[in-house]
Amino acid sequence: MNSLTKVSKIFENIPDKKVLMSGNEAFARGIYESGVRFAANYPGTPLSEVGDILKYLSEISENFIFDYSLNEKVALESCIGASWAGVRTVVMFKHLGLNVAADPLHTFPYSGINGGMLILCGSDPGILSSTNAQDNRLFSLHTKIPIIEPATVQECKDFVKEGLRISELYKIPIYVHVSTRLCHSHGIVTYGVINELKKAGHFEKEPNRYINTLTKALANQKKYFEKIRLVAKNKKIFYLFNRIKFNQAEQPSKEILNNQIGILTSGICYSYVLQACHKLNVNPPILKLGMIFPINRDEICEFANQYKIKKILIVEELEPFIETFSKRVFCNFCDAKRDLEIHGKDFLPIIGELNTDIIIRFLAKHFNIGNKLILEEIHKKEEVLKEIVPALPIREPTFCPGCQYRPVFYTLKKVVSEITNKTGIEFIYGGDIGCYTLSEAYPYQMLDWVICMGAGIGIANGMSLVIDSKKQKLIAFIGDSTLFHTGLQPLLNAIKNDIDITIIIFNNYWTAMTGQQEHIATPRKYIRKFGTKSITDKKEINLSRLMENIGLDNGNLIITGAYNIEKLERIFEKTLMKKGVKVIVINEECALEKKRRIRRETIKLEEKKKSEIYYTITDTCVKCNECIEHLGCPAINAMPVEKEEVDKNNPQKERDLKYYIDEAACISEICPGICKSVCKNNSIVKTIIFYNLNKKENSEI
C-alpha cells in the first residue's frame, strides 16, 4: 500500500470501521468526521504528520481548507478568524509553538469563539525533537482555557469530536495536551459518523465583544472567567471525557479495601501505570483524568470516598500539575474527612519521559509485590545497561548524505581557520532551529548558541554591539523555513543597526527538518499535489529578490548555490571580513526531497533514466581522512582489510582499512561528487553506465 492510499483511507466514510492508525492519524481523522472547516499549522514534532495528512485533504475536498502558516501565531489567529465566522477550527503546532503564539492566546479567550475551537499542541517531555520540555499544563494558570488529554489513540480520535462540542457549547476554545509517545503510537480504531461541514461563515460585528480595550476588556474577562466556572462544576462533561477502572471483581477485594491505594494519571501514562499494574498483578482503583483542567473536585473526592481511599498516587511527566490541585482539593474541601495521603513528585522524576519500569518501581514502593522478581530483572537490566551504553559507539547526528549544508560548512570551517590563523580573530557561530542545527557535531562543531526559531540573527544583534570586532566576529545561520516564521525581524533589526555580522541563508525550500512541508517561498512548481481544489498557497514569495529589496548596502548580499567548493571559498575569503551586515543565500533544493521530486517526475515520462552515475574509492587512495574527518558524508565508510588481502610479508596490514562509498546510501543523482572534489589525491572516480537501447558503454570521468 502505498502513502497516497494509506492516506486516502483516513478519509473513508464507512463508519464502524475498525483501522489500525498513529495517533496523528487518528488526530486528522477526528477532524474530519467534525466538520471542521479550517485548520492551520505550522510544522512541528510530534504533530507534523496531522498537517501533513490535512494537507491531503483540503487538496481533494470542496470545502475544507488547511493553511501551512508562517507560525504558530499567524496559525492561531486564522482560526480565530474562521472561528468569529461562525466555523469550526483546529490549529496545532508543537509545545514551543505555543511560546510564539502567547500573546493572542492569552486576549482572544475574552472574546470567547463561535464555531468550535481546539488548540491541540504536543508536547516532547524527553526533549527528543526540542530545546526544552516545558510543561504547557502551565498556561492554564493564566489563561484559564480547558484542557484535556486523551490516553489511547481512540481517544484521540474521540476527543477533537468531544472537545469541539463543550467549545461550541460554552463558546470557549478547548486546548488538547498530547504528549510525543501517544502520537506515535499505533492502536485499532473505530470510526464514527462523518458530520456535514459549513460550507461558508459569516462575521457579525459586536464591538464589545471583540474589541478587548478598557472596560470591556474587563468586563469580558468577568465573563470568561464565569464560563470555566461552569465547565468546573458541569459533571457530565467530566464523566464524558474521564474514566473510572474499576476492579475486575464486582467488589473490591479484601487487599485493595486493606490497602486504601488508589492512583490518579492522565494521557500516555495511564498506559504506563495499566502496564505496571498487571507486571506486578495488583488492580488498585484508578482514576483516568481526560479533562485535567479544570479539575473537577467533586469527582476526586467521589474517587477517594467510593474506595475508602487514604492514600493516592500520582502518575504524571514533567511538573506535578495534577499532583498540585489534588492536594488543594482534599485540603480545603471537607467532603473528604480523613487523613490522605498524596505522593507522586517525591518519588517520580520531574525530568524526562517516564515508562513502565520507572512506574513498576514507584507502585513497588505502596504495594504488597508477590513477585519480587520483576524489581530484580529490572535491577539486571539496568546493571547490563551500565556495561553496554558507554562502549556503544556514539551515533553523531550528522547530515544526510548529499546534504547541500555539508560543502558550506566543510568549506566555511577551511576559510574561517585560515582567517583566524593569519589574524587571531575568532569567529563565533550563531545557531537556529533547522537542518543546520547539526554543524553542532563532528566534523564541523560550528554553533555557539542554539535557544529558539529566530535567536539566531536576535542573539547576535545585542551580542554584536558589546564585543570588539577587532577580536571577534559573528556569523549566524537561519533556514528559510525559520526566516519567515520569526527571523526577518531580527534580520531587519541587525540592518537598522548596521552591525558587523555575516548571514548565511539556507534556502532549501522547504521546511526540511519536519518533513519537507512546503512554506511560503517553496516554488510552486516543486509542490507535490494530490487535486486542485486547495484555496491556498496562491503564490510564492521569492527569497532572493526580498533579501534584494530590504535595504543590504550594495555588494552585502551574494546568492550562490552549495556544490561548488571553490566558489563558495572565494565568497567567504572575500565577505567574512568585510564590516556592516552581509549576508549570503545559499540557494539549494533539500537532497532528500529533489531526490524524490526527480524519481517522480521521472517515473512520468515514457522512457527510462538514461544513466547512472557511481562513485568509487580507488586503490591509490593514501587514507588522508578528509572525507571521512573533514567533510563527514556519511556514505563514506571504512572497513577492515579481508584476511585474504592482507600481505603476509607485512603483518601490520591486517589492521589498515579499506574505504569505500555506499551506494545505497550516496545520492550521486543530486549530489556532483563533493568527495571527489575534496580528495586530494584524486582517488575517488566518478563513472557513469548510459544505456543505450539495452546496450550499456561504461566511462569513467
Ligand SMILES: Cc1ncc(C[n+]2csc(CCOP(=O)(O)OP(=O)(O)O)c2C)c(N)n1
Given for the second form:
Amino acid sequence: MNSLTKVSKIFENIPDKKVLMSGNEAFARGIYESGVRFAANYPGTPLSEVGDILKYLSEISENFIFDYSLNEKVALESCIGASWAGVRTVVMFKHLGLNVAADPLHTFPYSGINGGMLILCGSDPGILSSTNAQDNRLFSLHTKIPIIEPATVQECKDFVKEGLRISELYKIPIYVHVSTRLCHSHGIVTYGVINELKKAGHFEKEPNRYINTLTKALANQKKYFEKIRLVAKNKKIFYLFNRIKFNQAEQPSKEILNNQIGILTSGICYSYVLQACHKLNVNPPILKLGMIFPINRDEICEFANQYKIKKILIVEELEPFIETFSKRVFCNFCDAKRDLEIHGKDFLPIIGELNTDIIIRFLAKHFNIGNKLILEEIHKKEEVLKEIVPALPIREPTFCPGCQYRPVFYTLKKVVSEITNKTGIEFIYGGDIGCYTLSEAYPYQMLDWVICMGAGIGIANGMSLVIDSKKQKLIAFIGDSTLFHTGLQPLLNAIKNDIDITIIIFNNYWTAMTGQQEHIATPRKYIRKFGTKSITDKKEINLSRLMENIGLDNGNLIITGAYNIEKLERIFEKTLMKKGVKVIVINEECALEKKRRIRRETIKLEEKKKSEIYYTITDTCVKCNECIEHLGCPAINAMPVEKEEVDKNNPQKERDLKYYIDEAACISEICPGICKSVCKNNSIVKTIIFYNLNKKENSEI
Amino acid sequence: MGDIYNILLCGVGGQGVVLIGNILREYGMKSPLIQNVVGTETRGVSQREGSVTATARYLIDSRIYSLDQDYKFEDLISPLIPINDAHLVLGLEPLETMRNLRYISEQTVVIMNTHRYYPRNVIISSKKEKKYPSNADILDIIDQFARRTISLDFNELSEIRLGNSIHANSIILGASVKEFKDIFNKNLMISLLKNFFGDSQKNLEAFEIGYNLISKF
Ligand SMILES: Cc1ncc(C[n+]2csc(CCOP(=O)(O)OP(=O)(O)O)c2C)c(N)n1
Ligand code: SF4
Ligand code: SF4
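Now the other one: the form predicted in complex with the ligand, given that the block above is the form predicted on its own.
The next block holds the full complex; its first chain is the one shown before.
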C-alpha cells in the first residue's frame, strides 16, 4: 500500500468505520474529527508523524491550517493566538519542547483560552530518542494545567475530542501526556463523526483578561485556579476520562474480600497491568486514570471505599506523580484511611520504561493467590539471558550510506590530528542535536558534549572566554533546523564577544533526524506538495545570505559543498587556527531525502534512467581499512571468503573477509564516490552504464 | 473471547521488519478468524543499520496455542509481548534473532534467515571486542528454547530461484503461512502481499516457494 493512500484513509468521512492505525495516526484523526482549525508543531520523536500527516491535511482541506514553527515556543504562542481568536487548536511537540515553551506556558492559562486548545506532548521514559527522560507531568505542579493520558490507540483519538470539549467548556488549555510506546503502537480505531470547522476567527479585545501585569495578573490567576478547582470536583469529567475495571468472581473467598487489593494506573501501563493480571490469574479492581491532574478527591476515595480496598498498588512510569497525589487523598479521606497500604515506587523503578514482566513481579509480591509459577519461569529465563545477550555485539548507529556529513567529519578528523601532532593544541567539539550528533560514534568520535538544542555554540560561548587559546581551541557543530530553533542567539553572542571558535553549520535543507520535515531554509521548490491549499511556508530564508549579513570579519565566512575532500581539507587547514568567529556553512542536501526527492521527480516526469553508476572494490584491495573503517560508509561491507562451517573448525579463517560495495545500499546517483577518493590504492573503480548508448564504458580506463 | 497469538519480527534496519509488521497486522484486521489486533515497532535512533523489532498480536477464536485465561476484545491492548510468549518469531537476521531470545520458549516456532549482516564493530579488527557467534552456535541455543526452528539462507534461496535476494521476505511469509495453516489463510495473505508489494509476479512466486518449502523439512 502506498503511503499516500494510507494517509488519505485517515481523513475518510465514514463514521463507525474500523481502521487499523498507529497512535500518531489516531491523534491526527482526532484532530480532524474535532474541527481543529489550526495546528502547529516543531518536529520531535515520538510525535513527528502527527505533524507530517497534518501537513498533508492542510494542503488538501479548505480550512485547516498547519505550521511547522521555528521552535516550540513559537508553535505554542501561535496556537494561543488562534485560540484567542476563537478557533480550536492543537500544538504538539516532544517532551523537551515544553522546556522551550515554558515561558508562555506558565502565564497564558491565567488569561484562559477561547477556542478549545490542547498541548499534545510525547514523553520518552526509555530515552529512546532524546537527551533526557524528564517527567512533564510535574510541570502541572506550577502551571496547574489539567493532564489527560490515553491508554489505547482508540483513546488517542477520543481524548483529543473530549479534551477539546472540556477545554472549551472551562476555557483552559489541556495537556495530553503520551508515551513513545503508545505513539508507535497500532490498534483498531472506530471512526466518529466529523465536527464542523469554524471558518474564520475573530479576536474580541478584553484588556483585563489578556494583559497580565501586576493586579490584572493576580486577578486572572485567581480566576484560573478557581476553574481548576471546578474541574477537579466535576464527577462527569472524572467518569469521562477515568474507568474502573473489575469483574467480581462469583464466589470470592474470604481471603480476597478481607484483603482486597486495588490498582491505580494510567496510560500504556494500564495495558501492561491487564496483561500481568492475566498472567498471574488475579482479578483486582483497577482504576485506570485518564485524567491524572487535577485529582478528584471524592471519586478516588469512592473507589477505595466501594471495593473495600486495603491495599493500593500504583503503577506509573517515571516519577511517583499519581502516587504522591493519591497518597494524600487516600490517607486522609477514605474509609480505610491510615490502615491503607500504598505501594508503587517503593518497588517500581523511576528510571526507564515499565513492561509486563516488571509489573508481574510487583503484583506477585502483594497477591497471595494466583499463578506463582510464572515468577519462577521469568527468573529462570532472565538468568539465562544474562549470560547470552550482553555478550552479543551491538549495532551502533551511523550516518546513512553516502551521507554528506561523512566526508566532512572524515576530513576534519584528519586535519585536526595533523595540527594536534604538530602543535600539541587540543581541539574541543561542541555538539548539538541532529543527525550530525552521530559524529560521537565510531569511527569519528568527535564530540565533547550534547545537552540540548542550541547548546553546542551556547556552552562554547563561556568556555572560550576562560580557556587558554594557545592550548585548546573550540569547534562547534550545528544543523540548519537547530540554528533557527535556538542557535542564532548563541551564534550572535559569540560574534558580539568575538570569541575564538570555528562554527560548522550543516545546511542540509531539512530537519533530517526527525524524518526530513521542511524548515525555514528549505528551498521552496524542494518541498513536496500534496495539494495547493497550504497558506504557511510562503517564504524561505537563505541561510548563506543570512550569514553574510551578521557581521563576521572579512574572510571568516566560508561557504562550501560537502563532497570535495581536497577542498574541505584546504578550508579546515586555513580556518581552524585563525582568531575570532569563523563560520563554515556546508551547503549539501540530506543525501537520503535527496535520493527520495529525485526518485519522486523522475517518476513524475516519467523520465527514463539514462545511465547508472556503480562503484566496486577490485581484487587489488589490500584491506588497508581506509574506506570501511576510517570513512565508514555502511554501503561498504565484508563477506567471509570461506563458508561458515569451515570457520567453525578453523577460527583463524574467520578473519578472512572480502570487502565489497553493496550496490543496493550505495547511492551512487547522489554520492560522487567518496570511498573512491579516499582509497590510496586505487582499488575502487567507477563504472558507468549508459542505457541509450547500449554499451558499457569504464571511466577508469 | 479467545486466545492470543503473538508474532515477533526482528532484523536490521532496511530489511523490511516494519513493512512485514504492517502486513501481518493488516492481515489480523482482514481475517474473520481474528477479533482484535495490536502491535508496535521499535526502531533505533535511525533507519541506519540499527536493530529493529516489530510485533503483531492477534486475538483468535480457537484455543489451541495456550492455556491462558480467556481474553476479551478490550483485554488485548498491550503492544508488547511478555517474556517467553511469542508463538512465531520471524528472524530476518541471525544476530537479531539471538538478541530476542527473551520471547522464545517451547511454544515458539522460529523461522530464521541465516544470512548475516555484520555490525561494523565486528568486521573491523581494531574494534573486535565482541564476537558475532557462528550460525551453528546461534541455532544450537535457539533450539534449546524453541518448539521448532526453521532456518535457511533465504537470501541465497531467493537469489538462486528468482535471480535476486530481495524476495527473501516473501519466501519467509510463504513458509509462515504454511507452518500456521490454521491461523493464516493463504489467499488472504496473497491478496495483502499484492496490496503492499504491487502485483509483482516474482513476489507471488517467492511466496509459493516458501509455502512449498515447509513440507520438505
Ligand atoms: C527542544 C527539542 N525539540 C525537538 C527535538 C527533536 N530533534 C532532535 S534532532 C532534531 C533535528 C535537528 O535538525 P538539524 O539541526 O537540521 O539536523 P539534521 O538532523 O538535519 O542533521 C530535532 C527536531 C529536540 N531534541 N529538542
Ligand atoms: S560511492 Fe562509496 S562512499 Fe558513496 S555511498 Fe557508495 S559506497 Fe558509500
Ligand atoms: S538522514 Fe540525511 S543527514 Fe541524516 S544521516 Fe541520513 S543522509 Fe545524513
